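Shown next as structure tokens: one chain only, the form predicted alone.
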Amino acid sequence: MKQINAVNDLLSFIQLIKQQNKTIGIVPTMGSLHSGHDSLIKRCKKENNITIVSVYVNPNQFNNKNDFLNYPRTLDADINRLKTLNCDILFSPSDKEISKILNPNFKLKLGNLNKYLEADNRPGHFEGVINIVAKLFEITSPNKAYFGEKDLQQLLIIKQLCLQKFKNIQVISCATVRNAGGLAKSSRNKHLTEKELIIARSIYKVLNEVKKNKLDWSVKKAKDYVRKYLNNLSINLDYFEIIEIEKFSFTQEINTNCNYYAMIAVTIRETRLIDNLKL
């Protein structure tokens, strides 16, 4: 595996790869890699000649300073993990290197995607995501880019980014990877104690209960159930909503002709976790 830190070095490498007519896949990450990232990288390896994994903790997508400062940074362990996965390129730039890439000069039409849920709870978050992903796309010119479905709202925004500004890049969505208890894999899980990790399984449990009863429960009943269940476990519910996915709009009733996702965000002590499930 080749580790590249400088933007100019990466540009030179990409130019060489393109001259050889090789396909490039990219997996953008903030590091602290886990088996969820592994699944993205393995698929990228299978579908492209060259796999690039970026590791960069982007300060512009954190609306909470403490969250940024406490985000787990494990570059040495990440390097070892990527070597085991036979990753081709690790791009791990500094803030200074990232600043060398011009900020994207465009506005996306995102509709409700930039109004609700994470956009509402984390002001400026998606602007930061769009900025760094656009920069990575500019310098790597990938054929495909891989993102996990756990961050569903982010995934949909990246798809819009490519539809509107990077039409030659195909966004590949990859299923959420969960541990044996159903908890979605997340770098932030490292902040949880053993007891809290067990409690956190309830997130997936309530999502499944809503799915099981989607035709029998009203949306209000589902919300009341989720709130009460998690409150009894001292899990702070940031939001629980059922979203009609095509318009990314809240719904008050389930229509069998539409596609819905149950979307949730909670805080356990000081650790914020998100998840979703297709109903």
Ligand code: PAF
The other form holds:
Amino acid sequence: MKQINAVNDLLSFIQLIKQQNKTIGIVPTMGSLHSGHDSLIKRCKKENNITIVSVYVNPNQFNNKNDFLNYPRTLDADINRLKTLNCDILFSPSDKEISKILNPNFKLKLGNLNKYLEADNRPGHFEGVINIVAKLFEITSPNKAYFGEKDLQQLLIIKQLCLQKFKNIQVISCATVRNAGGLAKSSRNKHLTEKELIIARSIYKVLNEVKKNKLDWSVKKAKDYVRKYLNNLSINLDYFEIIEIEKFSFTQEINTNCNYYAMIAVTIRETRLIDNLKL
Ligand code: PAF
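Next up, can you give the form predicted in complex with ligand PAF of this protein, since the form predicted alone came first?
Next comes the full complex, this chain leading.
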């Protein structure tokens, strides 16, 4: 595996790859890699000649300073993991290198995607994500880019980014990877104690309970159930909503003609976790 830190070195490498007519896949990450990332990287390797993994903890997408400062940074372990996975290129730029790439000069039409849930709870978050992902797309010109379904709203926004601004890039969504107890893999899980890791399983448990009862419960009943269940475990519910995915709109009732997702964000002590489940 080749580790590249400088934007100019990456640009020269990409030029060479393009001359050889090879396909490029990118897996953008903020490091602290886990088996969720492994699944994206393995799929990327299968579908492209060259796999680039970027590791960059993007300060602009954190709306909470402590969350940024405490975000796990494990570059040495990440390098070992990427070598084992036979990743071709690790791009791990500094802030200074990233600032050498021009800020994208466009505004996306995102409608509800930039209004509700994470957009509402984390002001500026998606602007930061769009900015860094667009910069990575700009300099790597990938054929395909890989993102996890755990961050469903981010995934849908990046699909829009490609539809509206990077038409040649195909966004590949990959299923959420969970541990044996059902907890979605996340770098932030590293902040949880053993006991909290067990408690956190109830996030997936309540999502499944809602799915099981989707035709019998009203949305209000589902919301009350989730709030009470998590409250009893001292899990702070930031939001639980059922959304219709095409319009990304809240719904008060479920009918069988549309696709719905249960979307949840919680805080356990100081760690914020999100998850979702297709109903
Ligand atoms: O999902 C993430 O890890 C980040 O939001 C991303 C897409 C790498 C942008 O910094």
